[in-house]
Each structure stands twice: as structure tokens, then as C-alpha cells.
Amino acid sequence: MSSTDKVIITCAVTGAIHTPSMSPYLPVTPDQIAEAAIGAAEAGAAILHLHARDPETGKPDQTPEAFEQFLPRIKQATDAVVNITTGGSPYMTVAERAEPAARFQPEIASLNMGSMNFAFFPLLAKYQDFQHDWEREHLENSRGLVFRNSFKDIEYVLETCHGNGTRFEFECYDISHLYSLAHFSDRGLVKPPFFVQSVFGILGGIGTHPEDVMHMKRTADRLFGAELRWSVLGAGKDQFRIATQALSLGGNIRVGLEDSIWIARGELASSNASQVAKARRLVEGLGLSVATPEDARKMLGLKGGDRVNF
């Protein structure tokens, strides 16, 4: 892993998965994603990961219309490196996913390196009343979702973003995504450093244990050495143990609303930007230093925001 000590903190502004009745914070509009992405640059994240919402009802939105909303003010209010996902939501076809980063040609976007059983069904247990009829039927029908990232639609991401100097949030769900990274990276088709985001707590995933951090570590290590650019995040209430474990061993951190909702046991956090300022005091009381955009850029050797198409 590369010896430095400046930690990027990336912010998920709203992800896919939490829907609009669980928390009042959640960003749905443009205007509410733009603000938030905004308020989190500020508050120290480097990189903003986004996703955009249906601004009526809050589901998932893919559409580059739906992106072109807020990608322009975010640009012009801030340097933050922005990454867009091609996660998208599990429902949608890898097609759907990739069109916003073909278009828009960010500096980063998201990569998931395996196919999973993504379950979020156990929040029905938690939420019993919806603003919006998805809302039951999104978490009801992730009981028999797999979400589909074979080793074509992988293939499918990387050519629809070939020659547009885009690289690569490697998101990695289990030990077998690092292998499947290594195998594109042995053929070519990825080149380092890499930026493996690890992905802890997701049903259908690897688990939370500190032991599984650790696994998660030691085999990105072995494959990647020093090209290995390490991030993690923690899904839920174990969003800010697995952060700090991960600081511990020299890694980068992610937040934000997409991956959990909660600034504390049994509260809501009432903005990204609160995430990311608790981040910021996590990293800078261990003796180490937040990263700038500017430093994330040269870490991640990325193009530079002048180079994106909005």
C-alpha cells in the first residue's frame, strides 16, 4: 500500500438502497443532491460518489437526464473529484448503469467486481409505513435479487468507457471481486494504482467481523502491493468501527448517506456533511492528515477535473 499519511474521504451522497421513508435527510431532488454533495466537499470529502433519484418519488434514477441536473453546479461549487456509479441500482441492466459515466466521462466511476445476492430485505422489519408503493417492493423483492455483475458485464463497462480517461472505484463485496480485479488487471484491462473500495455489512457480502477487514487487507495486499489504493466502507451501524479499523491499518474511508443514515446508535444523521466532519475528526485524531482533492488526483493518478464532459 502507498506510504502516505493523507487519507481520502470519499461521501456517497444517496446511493440506491435507502428510500425516502427511512430518514427526512435523504437527498432526492437535484437541488437536495447538489446541496448535499456540496456541503461534503466542504466539509472535507475529496471525492463525491454519486447517484441520482426519481425527484417525485425517490427511486433510483440512471438516466443522464437525471445526472445532468446537479453535475453542473456540483463542478462549479466545488473541486471535489466527483465519481459517478455504475452500480446504479441492482434492478437495472448493466446497459442502464453505464450510460451516465459513457456520457459524462467523470474522473471516477464506480466498478462492482462481482456478481452477489444483494439483500436488504431485513429493513422491512424496521419500516412499517411508506410514502411511495416502491418503496415495500424494493426492499420485499431484494429476497430473490442477484446483482448481476458477470465477468462480461464487467468487460461491458470498461469498453463503454475506454479512451475517456475514467478510472475506477473498484467496489469489492468479497474476497473472489479481488480476484476477479487481479484477473482484469493480469490481462490488461485495468491498470494501476487501483482504488479498491471494500465493501463490509451488505447481505449476500462479506461480513463485518474485524476479521474479515483484516482478510479483506491482507489478500489486497498480496494482489495488488504497491499499487493498492485501499478504501472501505462499512454498511450501517458499522459505517464509523470499520473506518477507524481501517484508518489503523493505513486505509482510506467512505461515508455518506448512501451507506448509512445513522451519525450514532438510534440517530439519524441529518446531513452527509455530518458524516464527513466525524471522518474528518476520526482521521486527523490519529495523527494523520485529510486529503485534498488535489492530493486524491495524484494518489489515484486521475485526469483532472477539466477533463469531464459537464
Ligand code: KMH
The other form holds:
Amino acid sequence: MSSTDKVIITCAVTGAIHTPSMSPYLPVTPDQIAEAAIGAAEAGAAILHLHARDPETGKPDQTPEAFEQFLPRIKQATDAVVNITTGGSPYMTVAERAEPAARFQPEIASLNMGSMNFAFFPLLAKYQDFQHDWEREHLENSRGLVFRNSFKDIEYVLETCHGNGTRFEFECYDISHLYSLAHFSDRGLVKPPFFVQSVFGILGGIGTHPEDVMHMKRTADRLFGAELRWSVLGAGKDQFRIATQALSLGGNIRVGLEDSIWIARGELASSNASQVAKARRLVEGLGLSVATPEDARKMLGLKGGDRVNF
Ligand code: KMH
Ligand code: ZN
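Having seen the form predicted alone, could you give me the form predicted together with ligand KMH?
Below, the chain from earlier opens the complete complex, with every other chain and molecule after it.
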């Protein structure tokens, strides 16, 4: 893995897993998403990983029109790197999921590296009252949910973004996904450096044990060597424990309400910025420094914030 004492903090501000009834702080409207993203950038996030939602119901909305409501505002207010999801929600088709990244040609788009069960129904034990009808179904239906990312789907996203200069956050939820990324590298369809986002703790993916983190790192190091730019995200309560382990191993980290609505045990995060500020304290406490957006652009070989289409 390339070694530097600069750590990229990514903030994923809203996502498509949590629902409005779980936290009053989950950004839902374009104004809330823009404010959350700008606050996260001011707190030290170099990269903003973005999803959109329906402002009335909070349901994930992957139409370009939904993203158009906040992308220009974020670009005007910050220099942070904008990363548009192509994961959208696991309930959507890959064609729907790829549309916003194809249209707005961001510096980074996420790219999910394998098909898997993607389950959040155990949250039903914790939440009984919902503000919107879709929320209960969203959780319940995840018992049968397969997040489809076949080789054909991955090729589709690559082809759709081909020629736009968009690079990728390769989301790897298991060891096999690293091998799929190596396959695309062997075919010359993806180019180094490889920004690998290792995801721990999704039911259907790898767990959150320190040995899981080590195994992911060792395998990624072996497959990608000096071309690896390794980042981690821990889902839910394990977010900061996994971030701390990865920091001590030379990794980059992702936080944000997409992945965890908590700031401490039993305490909701009142903003994305509060999680970024905590991440910053961890980084600096270990004698490392927080990468600026310009640092992140150099580390990941990005095209520049002036070459996007929004
Ligand atoms: N919430 C992450 C575990 C994407 O946007 O492409 C999954 C994710 C997928 O971030
Ligand atoms: Zn996402």
C-alpha cells in the first residue's frame, strides 16, 4: 500500500439504508443534504459521497433531477471532491443507479464490486413506529434482497462513465470483491491507483472482527501493492472502532450518517459534521494529518473539480 501520513476522510451523508424515523438528523431534503455536505467538508472531509432522497418521504431517489437540487450548491460552497453513488439503493436497477453519475460526470463515483445478500431487516426489532409507509417495507423486504452487481452490471457502469474522466470508489464488502476488482484491472478496464472502500458489517458481507479487517487489508495489499489506496467503513456501532484500526494500519476512513447514525454508544449523531470532527480528532491524535481535497486529488489521480458537469 502506498504510504503517506495524510488520511482521506470521506463523508457519506445520507445513503439509502437508514430511514427518517431512525434519526431526526438524517438529511432528506436538498437543503439538508447540501448543508450536511458543506458542514462535513468544513469539518475536514475531503470527499463527499452523495445519494439523494425524496424530500417528502425520505425515500431514496436516484433521478438526476433529485441530485440537481443540491450538486451545484455543494460545488459553489466547497472545494471537496464530489462522489456520486452508482449503488443508489439495492432495490434499484443498475441502469437507474448509473444515471446521475453518467449525467453529472463527477470526479468519483462509487462502484460496487459484487452481488450479495444485503439485509437490514434485523432493525425491525429496534424500530416499531414509522413516519412513512415505505420504511417498514424497506426493512422487511430486505430479507429477500440481493444487491445485484454482476460482471455485466459492473461493465455497464464502467462503460456508462467511460470517457467522462470519472474515477471510482471501489466498494468491496467481501474478499471476493477484491478479486473481482483485480480481474477488471487485468483486463485493463480500470486503472490504478485503486481507491478501495472496504465495507464491514453489512449483513450479507464480511463481519467486523479485527481479523476481518486484517484479512481484507492483507489481500488488498497482495493484489494491488503500491497502487492501493485503502479506505474502510464500518456499518453501525462499529464505525469508529474499525476506523481506528484502519488508521493504525495506514488506511483512509469513511464516516457519515449513511453508514452509522451514531456518535457514541446509544447517542445519535446530531450531524455528519460531528462524525467528521470525531474522525479528525482520531487522525490527529495518532500523529497523522487530514488530507485536503487537493491532497486527495493527488493521491487518487482525480481530474479536478472544474471538470465535472454540474
Ligand atoms: N452504504 C454503503 C454500505 C454505494 O453508494 O455505492 C454502501 C454504499 C453503496 O455506499
Ligand atoms: Zn453510498
